[in-house]
Each structure stands twice: as structure tokens, then as C-alpha cells.
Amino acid sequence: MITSIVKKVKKKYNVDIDVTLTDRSVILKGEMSDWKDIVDVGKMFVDKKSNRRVVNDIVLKGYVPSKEYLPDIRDDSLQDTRWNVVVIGAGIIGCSVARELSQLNASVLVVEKHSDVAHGASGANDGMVHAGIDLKGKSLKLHYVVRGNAMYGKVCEQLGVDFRRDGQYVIFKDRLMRFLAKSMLVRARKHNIPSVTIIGKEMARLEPAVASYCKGALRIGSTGAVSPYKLTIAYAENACTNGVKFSFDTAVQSMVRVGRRVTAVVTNRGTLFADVVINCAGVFADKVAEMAQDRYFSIHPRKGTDLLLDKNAPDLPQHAISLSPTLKGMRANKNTKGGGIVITVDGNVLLGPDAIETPEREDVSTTQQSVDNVFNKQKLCFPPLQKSSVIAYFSGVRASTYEEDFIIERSGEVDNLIHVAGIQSPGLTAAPAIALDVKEMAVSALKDSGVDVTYKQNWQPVRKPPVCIRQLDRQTQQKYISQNPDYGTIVCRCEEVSLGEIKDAVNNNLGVATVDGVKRRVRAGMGRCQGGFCMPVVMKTIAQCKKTDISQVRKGDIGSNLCYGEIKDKYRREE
């Protein structure tokens, strides 16, 4: 089989590929001149029957990768510290795992190279809680998405996070796709996905703007919406309340492995020791695996761009909708749902994302081409859309494996290492269920390491939601303002965020105090002006609360200081 695939590659791309087989991997080496072709070749070697994973080391000719972001700080704050569990990465997976681990009488540390949680894909996606209707076969992705979706109501209630289960509509432009959609009803029953139906003229009544072309729709009632970064923050804060420690601006540089165990983790803040290490490093998960001499899979980054619309813009859809793909489109885009129109939990309309293969793991830039493609595609779905309604756009990078499935398992080579990798879309949906199983893996690994594992009697699963003045009735608002007048001072007019809420965000128990950290927590700066009016007050508030000079206030990561002194004072001295 391998020989025949090598011949196909030679015939199609006119390149010679070296292939090495191991018990767990098929390793590819060579050189090609197009990144998309490299990805396509990697997919050609996927063989789910053999359970070998693809390690694609084919290099892109002439390509020099961008330098990885690493925090410009070195100290010994973690030197010689010892932990029962170290979690690498503070995205939605790392933070949900940390919260589950906080139930144990164990010391748990989460290390994150950025200055806040949810920095990567967890903070740059559409927030849709998927039903799993588009997933096929006996994949881990399908298993965890269906389980995770069912858990969302309880999890969000416990963590004090807004969650809406308003459903999703996949619109048919022709009667053939409506006929073929009946297979989705069969799939839904088979995989226990509730509330999936086919509707006809009702769709045009729900969204009159689609009446000219709509031939019906597939209604998926269990689809929901959540703020991905607020959920990640809530998981982290609840974990922190229950004793988990977080170390931000902390990059894992290497690991020391002796025999079948990782004995030490080397970071820019010292060398630490752990009984169990959990790899939740997102797009760098294969790099972390390599540090432990356990690289048996590859991550190929996939970038997606989303557009955010002004919630007050006219002629916006009222439901999450998307166009049913054509048969041709389904064959051409097997590994992406193709994006759609999402109503966020905060009431904005979000368009996208697209899906672009890229060799860059941290390139979150947006291009005019992606913005245009996303907008034009979704305008086909909802013709009244206007580009003037777009107030922001952003990109995230998904951590795809060549098998297009999750990797959730204890390492077969390193006894105290757990991999949670390849958690691309819809990893947000799957996170609650993934965290449960990873906790059990960690308990098993701890026991194998000789650690007696017990559960806390006083574990607190409930996180009190932060005050949100704009969501309260007038009487309740007055109650809060009488207790704290800062709740009556509106700083962000677009999102109606008060000074009291900003101070609460700055004083969060994770210790995050950046402009972006405040923005994610209370939405100050997320409106039409994108912080043009409120940012100076946010910066001043951070400086006052942290008793530091405003020149030390950062937008986000280390080095992102927003100002460096007072211009007027400089001019006075020169005079």
C-alpha cells in the first residue's frame, strides 16, 4: 500500500518522498514547493485501519518559518518546585482539564507562555456549540462532541457563563439537497443527536430575506452559543479558586526524560518536577511531544477568519444559518464545515470562518482576500448583509492532525505523559467531556507513579458570575450602585460597561491585568469604536489598581506596552 501511494505522489507532484514506518507512525521526508500540496500528500498516507499516525516532515522549499513567540522574561520563580500534575497550555482544553483536576487533593500547575488564558484558538472562534451532525464514523471527535454538547447547560450554569441553545438552520437552495438531508435524520438518530428535523416554508417565515431561494432547511435544535474566551476564563478562575496554580508568561523549553518517564520540565522561569505531565499545547502539541521524545503525530495549522458585525446594524439575521454545501463543495472541502452565520451569546452576528492551510502556527493576521471571501460567501446566504456593518475581524489557527481527529490518550512510550492534541473545531463543544476523561487518565497515571489520589470534600464547582450592569433591571442596578458608585460610571459606551466592572476584571483571581484581559472579561472595547474612547480609562484603571505607572500597562503579552511617557512633560522640559 505504501509503495503504491509513493508512486501516486510521484506521478501527481513529480517528487520523491522518503517513507519510514514505525509501530505508531508513518514518517514522511522530502521537499516540495507548495504548502497545500505538502498537506495533501500527508493526507494521502492516512490509514485509519493501521492506527499509524502521519508525521509529515516534508519541508517547504525556500521557506523560513517565523520566529515563535516566547516571553522575554527569565527568573527562577518555578525553580525546583514539585507538582503532582503540570498542564501545558491554558486554552479551553487546558483550563477545563485543570478545573476537573481541582477536585483532587493534588498540586496542579498550569503553564502558559502567553499573558492570559484563551490566547490561541480558544479566544478566536465563533463560539458555536456544535451538535455533531456533520461528523462521520467512529471518531473521537464525534464521541466527545455529542457528550460535550449535552453537558453544556449544567457546566455553564455552574460556572456563571451565558449559554444559549437557539438551534441552527442549514438552508437548501435546491430540492436535491433537501432530499439528501434525510440521511442526516438517520445519522442523528444513530448518534443520539436530539432535535434534528427538516422544515419547509417555515424557514422563510423565520428569515424572510432567504425566501427568494430557500427550498427548506435542516433544523438542528441542540446547537448553541457561548463566549469561548469567557468560558475558558470561567474554567480557569474556578480551577484557581479550588487550588490550581497558573503561571503565565511561562514557556516550556525542553523536558528531561529518563527511561519511560519525564523527570523534569525546563521553562524560562526555572526547572520544575511533576509526577504527571498533560500536553494541551494546541498548535504546538507535536513540538511538546517531541520534547518528551514522543513525537508520533503532526499538527498542520489551519487558519480561519471571522467577521464581527455591529449588533445595532439594520437588516441582520435573527438565527444561526448557513447554506447547505453542494455535492461538489462537499467533495472539495471534506475537512471543514465551510463556516456560516452565527448569533453570538452577546448578540452580535459573526460571519465565518474560512479554512486556509498554512505552515505558520502563530500567524493570526487577516488578509483582504479572506475578509472578502468570508463576507461574499455569507452574503449568498443572507443577501441584505452590508460590509459597513463589519466592526472587527480576527483570525485563529486550528490544530489539525492529518487524521482530522482528536488525540486523547496516555502516551504509549512515556508512562507519565498524557496527550490531548489535535483538538481543532469543534473542540470548544467537546471540552467538558474531554476534561472528564483526561482527569481519569491523570488519576490512573498518578496511581502508577505511586501517588495516593483522593478527592476533596470541599470542592466548589460553582463560580459566581461577574456583575454585568447592562443586563440588570433598573432596580437591581440601583442596588449595586448604592453599594459601589463605580457601577454607576459608564466607561465603555458601546457595550455599556461600568468602571466597577472594569475594576472587578482587573482584580481577577488569576492576576491578569492587561487591556485585552479586561476586554475579554467585560467587553470594554468590543463595540463599534473598538476601544477608541474607553481604552485610556481602562489603562488608567489598571495602573491605579495595580499601583504602577501607566507606561507599564500592556495590551497583552510582554512587550505590548501602549505608552512610554507623557509627551507634554517632554515638551515642557525642552522649552
Given for the second form:
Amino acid sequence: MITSIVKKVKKKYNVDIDVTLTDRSVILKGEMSDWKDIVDVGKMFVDKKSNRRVVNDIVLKGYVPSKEYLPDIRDDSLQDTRWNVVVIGAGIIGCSVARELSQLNASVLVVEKHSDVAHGASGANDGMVHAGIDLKGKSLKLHYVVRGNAMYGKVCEQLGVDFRRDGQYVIFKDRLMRFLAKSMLVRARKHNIPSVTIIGKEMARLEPAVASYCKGALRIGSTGAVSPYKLTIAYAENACTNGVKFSFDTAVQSMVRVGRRVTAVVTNRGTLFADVVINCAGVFADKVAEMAQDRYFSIHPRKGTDLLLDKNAPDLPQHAISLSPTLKGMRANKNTKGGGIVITVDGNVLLGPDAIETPEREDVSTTQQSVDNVFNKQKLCFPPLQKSSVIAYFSGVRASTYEEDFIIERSGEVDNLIHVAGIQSPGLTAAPAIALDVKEMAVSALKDSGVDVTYKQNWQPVRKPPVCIRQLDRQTQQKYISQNPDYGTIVCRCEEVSLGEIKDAVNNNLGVATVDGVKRRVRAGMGRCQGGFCMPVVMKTIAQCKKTDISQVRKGDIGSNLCYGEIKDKYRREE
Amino acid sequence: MAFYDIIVIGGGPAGLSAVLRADKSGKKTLLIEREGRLGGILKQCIHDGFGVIRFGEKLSGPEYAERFTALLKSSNVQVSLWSFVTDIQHKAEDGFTVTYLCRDGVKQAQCKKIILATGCRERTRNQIFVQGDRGAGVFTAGTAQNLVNLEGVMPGRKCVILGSGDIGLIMARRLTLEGATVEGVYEAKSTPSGLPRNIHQCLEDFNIPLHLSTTVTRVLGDRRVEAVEICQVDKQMRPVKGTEKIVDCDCLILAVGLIPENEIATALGVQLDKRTKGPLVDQNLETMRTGIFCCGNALHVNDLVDYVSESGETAADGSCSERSGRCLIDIVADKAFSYNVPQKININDRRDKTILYFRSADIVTDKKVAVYIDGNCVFSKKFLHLSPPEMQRITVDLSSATSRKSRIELRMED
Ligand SMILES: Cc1cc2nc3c(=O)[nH]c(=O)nc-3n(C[C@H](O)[C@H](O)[C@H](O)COP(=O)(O)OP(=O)(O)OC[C@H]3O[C@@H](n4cnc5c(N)ncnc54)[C@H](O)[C@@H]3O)c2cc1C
Ligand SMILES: Cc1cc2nc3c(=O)[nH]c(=O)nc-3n(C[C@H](O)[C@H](O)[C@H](O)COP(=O)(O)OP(=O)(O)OC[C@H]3O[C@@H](n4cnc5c(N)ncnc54)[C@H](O)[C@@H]3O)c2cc1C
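Mind pulling up the form predicted together with its partner chain next to the form predicted alone we just looked at?
Okay, now the whole complex, with that chain kicking things off.
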């Protein structure tokens, strides 16, 4: 079996691949000159029937990996601290896990190498709560997506996060697809995916602009929209309220492993000790596994770019729509779902994403090519789209394994290590369900480590939503403003955000006080002027609240200071 | 609920002159301003050059604004600062109901007429598709100006300026004076978009290079800007492969254009002009929704504040006089003009002086600008030089356009 694949690779790419088999992995070594080919070769070795995962160590010829981001700080704030659980990574997974763990009478620490939560994929995705209709067979993805989706209403209500379940429409270009769509109905029933129907002419009534080509659509009623970073923030803040500690600008750099246990975790802020370690490191999950000498899977990063449109632009779609792949496309289709048009929970139209395999794990720079491709593709779906309506675009990197499925398990070789890895799309949807199971795994791992686990009596699952003046009726606005006049001073004119809301955001319980942090929490700077008017006020407010100088105010990570000290004139005046 | 004849929204130079003029005509007025001080963008324009036409003097922005704010004290104008308009409703019997937030809470006021003077905003990095990393250090010129002139902090030490709009040129000089190095100003078009006087006074006098037909294609630096990639562009503004160059800098300042701020107008269903991005108006600067007027940079982006003040007064005069029924006809401009304001003429309001602002579409020399009504030339003026950055103003007698079928044409002739 393996030898025949090696031969196939030799024939197709004219390279010799060195293959090693272990209990858990098939490890590939070699050198090739095209990254896409390396990924394709990795995929050729996937064997879903065996328990072996692909570890692809084929290197790209001449490629020097970029230096990983390491926060520019060294201290001993965590030195010799002891924790029942240490969670690595504060994305949606790390934060939702932390929040479920906060139910326990246990000390929990989340370490994150960036200066805020949701800095990775969790801050740069479509925010779509998927139904899972495109998933086949018996994957963990399907299991968790269907469960996660069903949990969304309740979770968002508890955590005070906006969530809308407006459904999604997959539009057919040819009539034949309508028949094929019937098989989707069967699949939906089999997988417990609710509210899936086929509609005909009604689609063109809902979105007249698609009438020219639309031959009907599959309506998926359970698809929803959430702000992915707001949900991550909410999970983290609720965890924090319930006693979980967060340490930002903290990178796990290595681990000490003795026998079947990780005994210590080494960071730039000291070496700490943990009974149980949970790996939620996103695109770095395989690297973190390696630190515990437990690497039995590979992450191959897949970048995606999204475009956001101005709310006030003319001719916008009103529904989440996408084009159904053609028959030919369906056969070729593997994991590029091809993206679509999404209506974000804040009411912006979002286009995207594309899917580009890349050796770069952290490169979220945008390219004109991706921006153009995403736009042109979605214009096929909704012809009136105008490029001048684009107000922002961003990229995120998916953490895919070669099996293209999640890994959510206690390590087979390290007793106190749990991997939550390969959480690619739709990991946001799956997170609430994943977190529950990971908490159970952590409980059993703690018990195995001899820690007595009990549940808190006074656990507080509800988080009060932040004040949002824009969304309130006049009486309530009046009430808030008379209590705090800052709620009556609008600072961000595009998104109508008040000074009071900005101060609330700066004073969050996680201690994050950056301009990007404010932007994500209350949308100041997210509108059409992109912070042109409000950024100086936000900077001043941060400096005031944190009692520092404005030149200390950062956009995000350490080293991203927005300005350099005072101007000459000012010194002169003071002399 | 308080009742006014006229509510002016926005307390920059346009709104100030509008509200003062309406007050002078004996109208009861309210001026609503979002910030804590009047003057709009002028507050941060500490350079001189304001008011040459109106006052025959070169004032700084704040000085120019003071000429107007000083008059407020002896007027009956009511001013509401720190106030942000969130909603406007219209009913035939009560006129407009304006809802605004301020530090006292939610306020409402009624009025017969509204003048929009909300200014403009800057085009952003994303609107011109600058790609690359997302580190700190990319600012629009106005934001940089705010940081330097109002907050007294430096946005960068080694700056690249993209776009040759006036604010960018002024910031090139300002940053140089504050000790920063300006590596250069890069402009994708083959001609600068700022005023010639700013090219001389802000760049040439300080030896700051201006690179035409060149643009920034990429920003490098994921924490703070470390460099930008520049690239030459062809006539269609497409980057020319192989001409990429990396320029080290810690700051990228964008002066790539201004767009009228028309949130409120759009919400009111006011029809916009695709060319100016501001509302379509008649000679009284009344928008296509009767009772709503617009002036200043919210109407179209001006390069001289003197004309901004003038437009405020025109809008005020228009809103102070009662007219019954408008009959609007278009001013048809030929392709040599990039736009004209007003775009329409109300023929029921005949007068011998109509102010017409326009910009040419290209740089041209020795041309005649002529206005025809039904084929008869009613105005003609020779211009030695016309260019898109320089807005022009003419006064024309349009009173012979009397019928709905009249045809008013704006032509460029040899
Ligand atoms: C373009 C795009 C669109 C998507 N759209 C959707 C969608 O519509 N719906 C959906 O359900 N899903 C979507 N996804 C998938 C979803 O975003 C991810 O599944 C989810 O965000 C993964 O969360 P995470 O916490 O595992 O990873 P991340 O959010 O990447 O978090 C990992 C964290 O670990 C930190 N870290 C890594 N290494 C270390 C270390 N050594 N020390 C300390 N910290 C470390 C990182 O800094 C990072 O913050 C999309 C993904 C992309 C890229
Ligand atoms: C950087 C720069 C340099 C310039 N240099 C010169 C020069 O050298 N010489 C010259 O003659 N001209 C110059 N100009 C041009 C001139 O100053 C401007 O055209 C003029 O300031 C525009 O006036 P305005 O009243 O239309 O807008 P603004 O000055 O922008 O005022 C608009 C006001 O409306 C308020 N507002 C907006 N929305 C709301 C709302 N919803 N509710 C309440 N209030 C609101 C704003 O806070 C603002 O105060 C320059 C312009 C700029 C931007």
C-alpha cells in the first residue's frame, strides 16, 4: 500500500519520498520545489481506515521559514507558578475551553503569545455558524458542527453576544442540481441538520439580482452569524470572571517531559508547572505537540481572505447566498468550499474566503490577487456588487491536518496532555460543543493525575453584555446617559460608538488596552472611515484610563506603538 | 420639544457661515456639532492660507474659524456641542424632527428646514487597495495632522506619503519641520492632485521629492511599518512589473482623496451625484428633497475654505426664503468637466446671478468656458489654465431659462 503510493509520487513528481511508519503516524521526508505539490503528496498518504496520521516533513527547496512571532518581553511573572490546567492559545477554542473549565474548583491559566484573544484564525474568519450540510461521513467535524450549531442560541444569550440565525441559500445554476439537491435533504435528515428545504422561484423574489441565472436554491435554515472575536472575548471575559487567569504576550517555547508526563512548561515569562496541559495553539498545534515530543500529526496552513463592504453601499444582497458548485466542480471539490456571501451579525456584507495553501503559518498580509479573486468570484453570484463598496479586507490562516478533520483527544503517549488541533473551518461553529468535551477530558486527566475535581457552587455562566448605545431605544439611552454622560458623546461617527463604550472596552477584565482591542470590542474604527476620525480619541482615552503616555499606546502587539513621543514644539513650550 | 426655523448640522466653516447668515435674516436657528469645539477640520489646520479671497488675508485655520465663532456671541444662534444627530424624521405637518445624543441625554428638536454641513472624510488604505502587512504606522493625512497639531505627538520619524492631495503636501512640510524625514511623496497619476502653491511651498521649498506615476503596492512590517514597496504604474494605473523598489520607513501617510460625508443625507433618501459623491442640488443648494440643503465639503470637496463659507451662505439664503413649488432642469455639462455644482436649476426661482462651481476633467490651457441656454450663449470666459485640483467659480445669469423644456449647457470651447 505505502510502497505503491511512493511509486505513484515518484512517477508524478519525480522525487523520492522517505516514509517511516510508527504506531500513530506515517512520516514523510524529502525535498520538493513546489509547496502545493508537497501538500498534495501529504494528502496521498492519508488513510482514513488506519489510525495513522500524516506527518509531512517534506521540505520546500530553498525555503527559509519565517521567524515565528515571539513577544518582545522577558520577565518572570509566571516563574514557578503551579496550575491545575494550562491552556495554550487564546483563540475561540482556548477561550471556550477555559470558560467550561471555570466551572471547576481548579486553577486555570491561559497563555497567549499575542496581546489579545482572537488574534489567530478566531479573529479573521467569516463568522458563519455553519449547519454542516457540506460535511460527509463520520468525521469529528460533522459531529461537533451539528452539536455546536444547536448550542449557539443559548451560549450567545448567556454570554451576551449578538447572534442571528437567518439561514443561508445555495443557489443552483442548472435545473439538474435541483434533483441532486434532493440527496442533500436525505443527508440532512440523516445527520440531524434541521430546516433544510429546496426552494424555486422564491429565491429570485428574495434576491432579484440573482434572477438572471437562478434555477432554485437549497435553503439551510440553521445557518447563523456571530461576531467571532466578540464571542471569543465573551468566552474569555466570562472565564476570567469565574477565576481563570490570562497571561498575554506569553509564548510557550518548550516543555519538559518526563516519562509519560509533561512536567513543566517554559515560556518567555518563566517556567511554570501544570497538572494538565491543553494544546489549543491553532496553526502551531503540531509545533506545541512537538515540544512535548508528541508530534503525530502535521498542520498545513491554508490562508483565506475576506472582504467587507460598506453597510450604506448601494445594491447589496440581503441574504447569505452562495453558488452551488457545478457537477464537475463537485467531483473535484475537496476542501475549498468556495466561500460565499455572508451577512455579518453587524449587518455588513462579507465576501469570501478563498483557500491558498502556504508554508507560512502567521502571514496574514493581503494580496491584490486574493482580493480580486474573491471579489470576482462572488460577483458571479451577485452581479451588482461594486468594488468601490469594499471598506476592509483581511486574511486568516486555517489550521488543517492532512486528514482534514479535527483532532480532539488525550494524547496516547503523554498522559496529561490534551490536543485540540486541526480546528479548521468550521471550528468557530464547533467550539461550544468541543469545549464541553474537552472539559470532560481535562477532568479525567486531572483525576488520573491525582487531582480531586469538584464543581463550583457559585459558577456564573452569564456575562452581562456591554452597553451598546446604538442599539438601545431612546428611554434606555437617556437612562444610561444620565448615569454617565460619556455614553452621550459619540466618538466613532461611522458606527456611532460613544466615549463611555470605549472606556468600558478599555477597562475590560482581561486587561487588554490596545486600539485594535477597542475596535473589536465596540467597533470604534470599523466603519467606512476606518478610524480616521476616532483613532486619536481612542488613543487618548487608552492613555488616560491606563495612566500612561499616549506614545505608549499600541495598535496591538508589543512593538506596535502608534506614535513616537512628542513633537519638537511641545518640548519648546514646556521649556 | 424645541422648535426652530432652521437646524444646521455640523459646525465647521460651512455650518458656521450658514447659521450666522440665517440668524441675520431673523430666523430661529440651532447649530448641532459633534465635537466639543466649533471650527470643524480647521481646528487642526494650523498652517496659513485660509481666507485670501474672503478677507484678503492669509489666516491660519483656527484664526479663520474664529472670525465666525466670534460673531456667534452677539447672535441668537443656539449651539449644541458634543451633540450627534442620530435620526431625522419628516412629517408634512410638523416638518423635520431631529434626534440627537448629547451629554445631557437624548434630545429632539423640530424645524422647517435642515442644512447639512457635515464635512467630508478621507479615503482609506483599503479603498485604494494598499496590500501587505497590518502593522501600526499607516495613517490618513488628516489623522496624522490631528496627532501632530492637536495631540502634539509624532506619527512617524521616517515617512512616505502616498498621494499628492493638499493635506498630504501640508503634512510633508509639517512633519519635516518637526524633525521627521519625509522620504518622498508618491503619486499614481502623472500630475499632482494638490494645489500648485502647495507643491511649491510644501515640497520644493523643503527638497522633498515628488514621484509621479508611482504608487505604494505593499506595506511591510507586522508590528510597526518597516518599509513600503513602491512601483511605477502605467497609464491605466496598473503596476509595471519589475519596477518594484523597497523604501525603508516607519510610517505611511495617505493623502488619496476626500469623500463628502453623507450618512444623514442617505438616511433621508437624498439623491447623490455619482461624480461629487454629495447630494444633487439646485442653485439654492437645496437637495432633491425639499427643505434639506447641503453646503461645504458635504456637498462637494472644496480646496478653498472661502468657497465653503460662501456655499454655507447660499444654502442659508435659500432656506430662509419661501418658495412654492420647484421646477428643476439639469445643467448639462460636456465631458471636459469632471463635475459642476449646482447640477440643477429651479426655473421658478429666477435671478440674474447664479454661482456655479466646476472642475475640469483634465489639465487644459487656453480654453473658453461657456454657458448656453437653448443654444444662446449667456456666459463665456477664457481660462489660461484649468486643472482638476483647482475648483473654479463663475457667476452666470440664468434667468432666461424659463421653461421646463429649456436646455442649459456648460461647454468647454477653444
Ligand atoms: C478565512 C477563514 C474563514 C473561516 N470561516 C469560518 C466560518 O465562517 N465558520 C466557522 O465555524 N469557522 C470558520 N473558520 C474556522 C475558524 O476560524 C477556526 O476553526 C477557529 O478560529 C480556530 O480556533 P482556534 O482557537 O483553534 O485557533 P486560533 O484562533 O488560531 O487560536 C490559536 C491561538 O494560539 C496561540 N498560540 C499559538 N502558539 C502558541 C504558543 N507557542 N504559545 C502561546 N500561544 C500560542 C496563537 O497566537 C493563537 O491566538 C474560518 C477560518 C478562516 C481562516
Ligand atoms: C487638511 C486640510 C487642509 C486644508 N488647507 C486649506 C488651505 O490652506 N486653505 C484653504 O482655504 N482651505 C483649505 N482646506 C479646505 C477647507 O478648510 C475645508 O474645505 C473646510 O474646512 C470644509 O468645511 P466644512 O464646514 O464643509 O467641513 P468641516 O470643517 O469638516 O466641518 C464639518 C463639521 O461637521 C461636524 N459633523 C459631522 N457629522 C456630524 C453629525 N452627524 N452631527 C453633528 N456634527 C457633525 C464635524 O464634527 C465637523 O465639525 C483644507 C482642508 C483640509 C482638510
